[in-house]
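Below, in C-alpha cells: the form predicted on its own, a single chain.
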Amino acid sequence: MRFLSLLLALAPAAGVFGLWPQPRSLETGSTALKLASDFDIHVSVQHPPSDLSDAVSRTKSFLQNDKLGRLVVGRGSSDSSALKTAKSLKTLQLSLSKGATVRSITEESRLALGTRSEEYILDIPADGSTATLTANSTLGLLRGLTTFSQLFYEWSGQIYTVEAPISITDAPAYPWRGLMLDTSRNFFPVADIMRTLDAMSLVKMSQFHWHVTDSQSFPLVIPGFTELANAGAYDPSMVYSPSDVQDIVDYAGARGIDVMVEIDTPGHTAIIGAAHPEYVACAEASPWTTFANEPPAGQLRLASATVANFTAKMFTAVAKMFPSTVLSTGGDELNTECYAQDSETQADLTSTGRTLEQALSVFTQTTHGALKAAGKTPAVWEEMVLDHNVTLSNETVVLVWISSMNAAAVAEKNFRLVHAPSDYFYLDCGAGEWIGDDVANSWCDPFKTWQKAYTFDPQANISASQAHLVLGGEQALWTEQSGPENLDPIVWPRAAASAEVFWTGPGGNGSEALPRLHDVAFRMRQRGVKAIQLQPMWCALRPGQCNLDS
C-alpha cells in the first residue's frame, strides 16, 4: 500500500541527534538501545538484486566503524549507566511492500522523475525485539538504511541508541535533490567523484548533476568523437574514460543517485575548436571581455547545418554513455556579438533568411530531436525559457540559476523547473574575483552559507496551480578556483542544507538544525569526507550555547 499522500500531510518532526535530512513524520522515546554483538540484517526480499545486499552490507559497515560518540559533553560518558541495562537489537528485518515490484536501487533511481519510490516505515522497539523497514521499492529501503545507520552512536565499544522507541514514516517532498559540480574549469579524479556521491547518498540527494565540459576544457572521451577529448584535455591522463563514466554512473545508481550530464550548447564550446576550429565562431578572440563571460572565447556556430547535424550526433553518442532519462544541452550565456563579427555565421543566416534567434531554434530543435529520438528528457539553463525565442517541448526541465526570483517566470510557461539559484545555492561566491588583473569580488558575493540555503521556499511566488511544476533544486560548485584539493570542505557540510529543504520540505529552524548538521558533518568525516567545521567543538558539544541569546 502506498502512504506517499499521507505522508504529504505530515508537518515536519521534532529532531533526533543526528537525522539529516529531517524525517516528514517521527516518533521517539528516552531508553537506551544496544546493537547485539551479533546484530544482523535480514532481507525478506524474494531474489534481492545485488545492489541491495551491497547496500546491506555498506550499513553494518558504517554501523561498525562510524565510532561516533555523541555529541554531548563527555561525548557518550553520561549514558555509560544506562547502557548497563539496555536491551540488544539483534534483528533488522527489510521487507517491501506487498505487490511491489522487485527491482535493482540502480532501476529504480533512474526512473522518470516523479515516478520514483523513496517513501519507507521505520520501526525501532525498545525492547530489543526486531526492527522493521518496509518500503515499496528497494531504493525506499535504502533511503531506510540510511536512516537507521544515523541513529547510533558509539561509546567504549557499545553502538547504541537513546531515543528508543523509534518510529518513522518518511518520504521526500521533491525528487529532485541534486548537486552540480564542473569538472571542465579543472579536473577531478574518478575517486573524488565517487567520494562526493557517498556524501551525496548520506543526505539522501538523488540527482547528480555533471558539468563535464566547458570551454576551458573537453575531459570526456565519447565513442565516435574522440578527437573531441584527445584535443580538448588538459592532459591524457585527465579524461574520463566510457568505462570510467560506467563506474560513475554504476556507483551513483547503487546510491540511489541519477546522473544527468551537461554538454553545454552552443555557448561554452570554445574546447570544441581545437579538434574543429571550423565549428567555432570568434575562438580565444580579443578582448574575451566583448565576446564571452569568462575566458577563453569561443562559440559553436548554430546557424550552421552541418554544425547543428555534428553536434545533434555527439549528443546521440552521449546519451548511449548516460542511462538517466535527463541529459541537459545547457544554453546558458550566449554571447550575439560573437556571431555579429562571425563573417560564416552571417553568411549562414543570409543564405537561410534568418534571424538569430530563428537559427538558435533551429538548432535547439535538431539537438533536442536527437535525445528525443534517444528517449532522453532535455533539460537547459534559464535563458533558453526567458531570453530566447526557441520552441521547446514542455517537457523540457529548465534550471533557474541567475536569481531565485526568476523562477516564477519560468512556471508561468508552464515548464517544470530545478532551483539553483546563484543568490542561494552556488557554493564557489565569495572567494573573491579570480580574473587575473581584477581585484574586486566575486560576481554572486557574499559567500552563500548554509544558512542562507537552508531559509529557502521552493514555493516562493510559485501559484498553487503550477507547484506541481517544481522537481526541486540542487546546488552548485563552478570551479574556477576549486580542485580535489578544496572540494569537500567547499561543499560538506553546505550543500546538506538544500538536501533537507528538498526533502522534509522548508520552513526549517535553523538553530535547531545546527546540532544535527554538525552531527552529520562528524558523520561524514568519519567517513572520509573531509567536511569543514562550523563552530568551535566546545559548542558542537553545547547546542544553543553559541547562540546569540544563550
Contents of the next structure:
Number of protein chains: 2
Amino acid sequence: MRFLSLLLALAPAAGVFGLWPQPRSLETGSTALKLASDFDIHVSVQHPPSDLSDAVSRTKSFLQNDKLGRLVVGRGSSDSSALKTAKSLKTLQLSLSKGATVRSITEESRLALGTRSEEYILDIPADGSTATLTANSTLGLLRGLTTFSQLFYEWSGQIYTVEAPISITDAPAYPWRGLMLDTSRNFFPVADIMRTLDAMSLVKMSQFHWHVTDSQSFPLVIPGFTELANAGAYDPSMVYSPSDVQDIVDYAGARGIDVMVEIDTPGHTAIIGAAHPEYVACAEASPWTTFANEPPAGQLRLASATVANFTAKMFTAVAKMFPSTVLSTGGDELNTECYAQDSETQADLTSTGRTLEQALSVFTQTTHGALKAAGKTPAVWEEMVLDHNVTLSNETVVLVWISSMNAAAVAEKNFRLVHAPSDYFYLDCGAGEWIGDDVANSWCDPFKTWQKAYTFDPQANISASQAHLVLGGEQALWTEQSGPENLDPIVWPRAAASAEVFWTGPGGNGSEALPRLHDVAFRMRQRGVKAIQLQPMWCALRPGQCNLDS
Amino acid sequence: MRFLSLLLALAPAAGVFGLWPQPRSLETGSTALKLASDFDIHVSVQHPPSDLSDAVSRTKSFLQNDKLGRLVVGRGSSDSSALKTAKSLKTLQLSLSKGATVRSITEESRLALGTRSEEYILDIPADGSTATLTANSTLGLLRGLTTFSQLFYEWSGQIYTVEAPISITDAPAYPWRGLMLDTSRNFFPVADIMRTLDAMSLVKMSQFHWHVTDSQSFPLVIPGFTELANAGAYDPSMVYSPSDVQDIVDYAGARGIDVMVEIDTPGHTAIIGAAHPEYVACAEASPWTTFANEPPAGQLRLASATVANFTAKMFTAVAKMFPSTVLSTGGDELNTECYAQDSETQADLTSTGRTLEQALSVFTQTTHGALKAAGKTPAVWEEMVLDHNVTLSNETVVLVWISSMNAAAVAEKNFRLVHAPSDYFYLDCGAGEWIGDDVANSWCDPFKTWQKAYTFDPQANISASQAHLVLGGEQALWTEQSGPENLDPIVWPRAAASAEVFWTGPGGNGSEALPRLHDVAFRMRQRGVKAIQLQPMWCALRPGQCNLDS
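Please supply the corresponding structure for the form predicted in complex with a further copy of the same chain (the preceding block corresponds to the form predicted on its own).
Once more the chain from above appears, this time first in line as the rest of the complex follows.
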C-alpha cells in the first residue's frame, strides 16, 4: 500500500523551474504540450470527498487564472512556434491506489504526525494522452494537484509547458513543514490568515502554528472564557470568534494544513490579568526589564491551584475549538523574579511546600493532563525540557527556538522536536530594535535571508538513532514590528526556503534554487500574495546572470 | 511680507501627538473641540487656483474619512464626557497675507529651490469661533491644511481634538525634503507612485527624486526617443508614457511636491544598448564584476561625439516632460575598466587627444549645456565632484550618497548639496545580498532604522559659512529587492524620519518622537498607505511604557 516508501532515500532531482519544493524524483523532456480548451480533471474515486472536488476546481481555476509568463527574456514569445505544433492535453486522471481508505483531505491533514500520507505519482505524457496522478490518500492527490498547477505557463492565451513528458514521484522528507504567526503583538484579520494558508499550501506546507495570544492582547474568543477576549483584545473588532476559528481550520484542512494553536503559559500571559487580575503575578510591573523579556510583564500565578485549574479548563475549551491532535502550551521565557517578588505565589509555595520548579511541574502536568483527556498531544518550547525540571510525557513535541545548537540536547532527552531556531528561521529579525528608547540592534539581528534558511540541516549534531525524533521545522513571524501591512512581504517567498528543506531534504544549492524561488514568488503574486522581488527583474529573467562569476 | 522669517531660529516645540513633522512653534490647550456637522473651510482668496480648491476638498474628505481613534487605551472612550460639552468648530478660514502673489500650489511647488514659500500660521480657538489659516502662498496654505487634518480624531461619529486652543506658526528648516524611488531595477505602476506622493505630502515632503532608468530597464517613454522604452522596458505594459508622467507631475504638484527626474549617465545605461548597441561599451560584459558595480555591465561611450549629442538631445526631450527646474544626470559609479577595454572608446580618445577624465568633462558639459538651454539646473551624484575632474556650473546640485562624511567635502567645493547618505538614509539596506550566489551580507547592511535616520545632523562638519549650501536631504529606495509588493512597508513610516529632520530641524528626541510617528503611521494606514507597525499595538496605545526604564 505504501508503494512510495523507498522514496525518502532519494536525492533531490534537477528540476523544472516552476516547482517549489523540488520533487524527490523528477524526469522531464523538452516537448511543448498545451492544455486543451476543454481540458478537465477527472476524479476516479468513488464518492469523492467534497474538499477533493474543491481542490480540483481550485486547480482548474489556477491553471486558467495564474497567467504566468515563463521567466525568460521575452517571457513566452520564443515558445510561439513550438506551440503551433504542440499536442493538447485533454485530461488529468486522479486515482487512489488500490485499497486506500477514502478520507477527506481535511481528515488526512489532521491525522497524527507521522501517519499522514502525502506521497504521489504524476505522469504527463508528451503526446496529449491522459495524464495520471495517483496517491495513497486524498492528501497525496492534493500535493500532486499543487505540483501540476505549477508546471504550466501562459503565453498569448495558451496554457502550456515546454518540458513534457514529465514524470514525478514525490513524498516529503519530514511531516512538519510549518509557519508560525503571532497574532497577539499585532492583530491580523481572518483574510490575512487565509491568504497565508493559500501561500503555505502552494509550497506544500503542512502545519500552521498559531501563536494566538501573548501578554499584549488576547484575541481568541473561547466559549466559556469569553471574558479573556472581552477584556484583552485590542478592540472588539480584533478578535477570532469560534466561527472564525472554524473557518480557518476548515480552510487550512482543505489545503492540507493542520492548525496547531498555542496559548503560551504560564509566562506571556499579562493580558489575562485584564479579566482576572488575581490570576496574574507582576502584572505590568515596572521596570518591566526586571520581570519579563519584553513589555508588559505579567505571568500566571502557577503555584496557585485555582489558577492551574482555570488554565486547564481553558485548555479543555480551546482543545474543542481545534481539531488538530497537537496543541501547544508554550512555556518559554519564564521569569523567576516575577514570582520571587509576588507574595501570593510565595504564600502558595510555602503552603504546598513546593519549590517554584516543583510548582511549575505540577502546573504543567495539570494543563497537559487536561489536554491528554481531550485527546491532544502537547507541544512546548525548548525551555520546558532544557531549562526546567518538569515532568513531561514522552509524546510531547518540543519546539527549538533559542538556537539551532539546542536541538541535539532535546533529541538526547528522547523528545520529538520541531526546528524553529531564531538563528535561521526567525522572519522578524534584522529591522532594528523596537523598544522605544533602545537604539541598539535587536537581539536577533541580522536579517535571516532565504539563503540562510535554505542552508539549514535538520539532522546536524543529531545521532542516527535519534534521527526519527526530528519532525521537521518552521519559520516564525513574531509581530512586534509587523502587521497586516507587511505580512506577505516579510514572510514570502522567504518561508518557502524551509518548506523545501523539510520536503525535499537539505543540501540544496542556492544558485540552482534561486530561479525556482523566483518562479514560485512570481506565481504567488499572480495569486494575490505579495511576495517580494528577490532581485531586479532583469536577473529573474536571466537565471545565473546575476551570479558573482557571470 | 515674509512675516515668518524669524522662525528658522526657533527650537522645536513640545507637541501634539498627531503632528509629523513637529511644527516650529506650537501652543496647545486641553479643551475638547469638535467639528460641527456643517463644518466648512472657507477660502478668502480671490479667484482661488483650482488645486487650492481641490486641496480644501481633500482636507474635508480626510477629516470625514480618516476615522482615526486617539492612540490611548480605549481609544476615544475616555473623551465621551468632554465631548458632551465641547464647542463646535464651524469654520476654518483660509487667507493669504496682504500683497501675496496668487499662484497655484503646483506653480509654487515648482519654483526654484530656496524661493518656495511654505510657512503658515494656524489658529484654532477653543470656543468654537472661526479658526484661521494664513500664509504667504497657496503652498503654505496646503502645508497648513495638512497640519489641520492631522489634529483631529474620531470617536463614536464625532470628529474632534482634545487640545484646543491650538496655535501654530510653522516653516521648514530646509527646502529639500525628499524621497528617491528607483523604477528601473523593478517597475512600479503609476498608482503606486501616486500613493507614495500622498504619503509624502502628509509629512510635508517637497521633492520626489525619480530615478526612472538604470542599466536593468528603461521604462520612460520619451517623445522622439521611444525606441529606448520599446527595447528597454521589462514589458510593453511596464512603461511610463508621456501622459503618465504628466499625471504624476500634476498629482505631485497639487500636493506640494516637485519631481526631479534622473536619467543616470554615462554609467548605469546598459539597457540603452538594447535600442542602440553602438552607443554602449562593455554591454553585458562578463564577468560583470570587472565592468560594473552590479549586473548588467554597460556604459554610454562617453568619448563619442555621436553618443554625447544623442544623450544631450535625449535630455532636451526629457526636460520638456518635467516642469521642475532641477533634473539629474546622475554620474555615479563610473567604471573605468569598461572604457579601458573598449576599442571604440580608446579610438575616440586617441582621435580627440583627450584623457578619459577630459572626455567625461566634455560629455557632461554637453549634457548640462542642453539642460541649461532648456532652463534646467543639473543635479549630479557626489562622484562627479569628489572623484572626477569635471567642470560643473556652480549652480549644480550635488547628491551625497556614499557616506555622510562626504558632505563636508562637497560643501568645501562650494556646491549646493542634498544629503542622501547610504549610512543613514538607504531604505533598501539590511535584507542581505541579492547577487545570486553571494551569501554574504550586503554592502550597506545593517537595516537603517527610523531612529538612525532621525539622528542625522544636516550641518555636521559643515562650516557656518557653507551652511546655506545644504538644501536638505532625502531617503532613498533602490529596488533590487523591492517592488510594488513591499513599497509601502519598506518606506513608511521610516522615510518620515528625514521629513521631520529637514522640516523641524535635527536634534529631536526619539522617545518623544515615537508616539507621534505611531500616530502618522496609523493615519497613513487609514488613508490606504501600508505603513508598518513600529511596536506591538499595546505599546502604541501606551506612550513610553515600552521604553527600557518603564
